[in-house]
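A single chain, nothing else alongside it, follows as structure tokens in the form predicted on its own.
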Amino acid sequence: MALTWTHKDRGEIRVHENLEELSIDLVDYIAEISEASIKEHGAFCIVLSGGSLISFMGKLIEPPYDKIVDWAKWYVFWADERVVAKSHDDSNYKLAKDNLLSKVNVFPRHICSINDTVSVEEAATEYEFAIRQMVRTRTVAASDNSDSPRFDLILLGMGSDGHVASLFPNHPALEMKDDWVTFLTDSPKPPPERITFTLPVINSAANVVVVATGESKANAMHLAIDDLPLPESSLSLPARLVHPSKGNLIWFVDKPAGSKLERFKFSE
């Protein structure tokens, strides 16, 4: 049973006993938001990330989810992508396709991935243009309080340095305000060339999930959640800057990642 509480500024935190429990809870939540979004406006616009997040979504291809999720109404995007060939092992697209999308009935035309045949700058420009077209045609909802799309659900992992998507500590990309998608040629983690959603897009979503597992994430979780003297405008911890303006924020973590949280230590 997950230990759950709501922080006045940082959303809902769920600390799970183990990875199996986290995976089940995450998939239940995704299925719930999918159903609600489709009932509300006829589609579910979900944004994926790479890393271990996809493995935690694996139960979506198993009963009962494989039959109860309306895959034909899913539209799939990526919060960030490594600018490599789609067949390359570093590709977030390949990871999601191999482990999830190829096993369910999401229409290929509903999968919005980057053009892997152009430069990183062109890839970012084209990806933003494609999303702007989908907002124009109302496939993706528009935010009512900013010039950004309003995705139904953005799924993010968090690094031990507190990075989310490909928004790294103290990187200029964190200060982008007008672009929906930007690019990096100097990522601190390889590969160096990446595209990423900007904070205004992430913070315009209806629902944002941050997944963090493992002891190496414990300090970043502590800094991101607990009321420490870290300025809210600080660029040193990108995860702290995830704060949906008119949406829900939920943190799915395991015990090792949550071990330094003040509320979790108190409950122990």
Ligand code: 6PG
Contents of the next structure:
Amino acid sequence: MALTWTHKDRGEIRVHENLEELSIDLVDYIAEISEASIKEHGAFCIVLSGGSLISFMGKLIEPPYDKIVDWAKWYVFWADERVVAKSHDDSNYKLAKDNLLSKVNVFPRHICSINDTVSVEEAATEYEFAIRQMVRTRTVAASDNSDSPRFDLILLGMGSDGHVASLFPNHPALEMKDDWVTFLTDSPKPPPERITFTLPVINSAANVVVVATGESKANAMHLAIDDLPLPESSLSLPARLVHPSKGNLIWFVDKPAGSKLERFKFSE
Ligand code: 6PG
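Output the form predicted in complex with 6-phosphogluconic acid next; the form predicted on its own has already been displayed.
All chains and molecules follow, beginning with the one already shown.
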């Protein structure tokens, strides 16, 4: 059974016994938000990331999810993408396509990925333009308190440095306020060229999930969640800046990643 609690500012934290339990809980949650979003506005706009997240979504292609999820109503986006060919092993699109999207009935025209034949700057501009069109046609909802899209669910991984999407600690991309999508040519983690959602877009979503597993994430989890003394509390750790203004935030972690959380240490 997961140890679950809600932090007054940092959302709900679910520390799972093991990766199997985390994966079941995650796909249940995705299926639940998918159903609720489709009931509410006829579509489910889900945003994926790279890394191990996709492997934790693997159960979606198995019964009962393969049949109960209304795949035809899914619209798929990415929170960040490495600007490489879509056939390249570094591509987040390829990761999701090979392991999830090619195995379920999501319409190819509902998959909104980057143009891999243009420069990183153009790729960011085109991707943002495509999303703006979808907000205009109401496929993607608009936020009612900011100039941002309101995605139904944004799924993020977290690096051991606390990065989410391709928003890295102390990088100027963290300061972007007006753009929905920005680009990097100097990512500290290779490959260097990436596009990423900005914080205002992440924080305008209806639901945001951060998945973090493994001991290497324990310190970043502590910095992202716990009430910290100064000067630690003023750190601009990207994961700590995830704070949906009118949405839900849930952290799906395993015990090694949660091991430095105050509440978890207290419960052991
Ligand atoms: C990238 C990765 C990265 C990843 C996190 C968490 O673009 O370099 O996709 O952002 O999502 O580092 O990865 P893991 O869950 O695999 O540890």
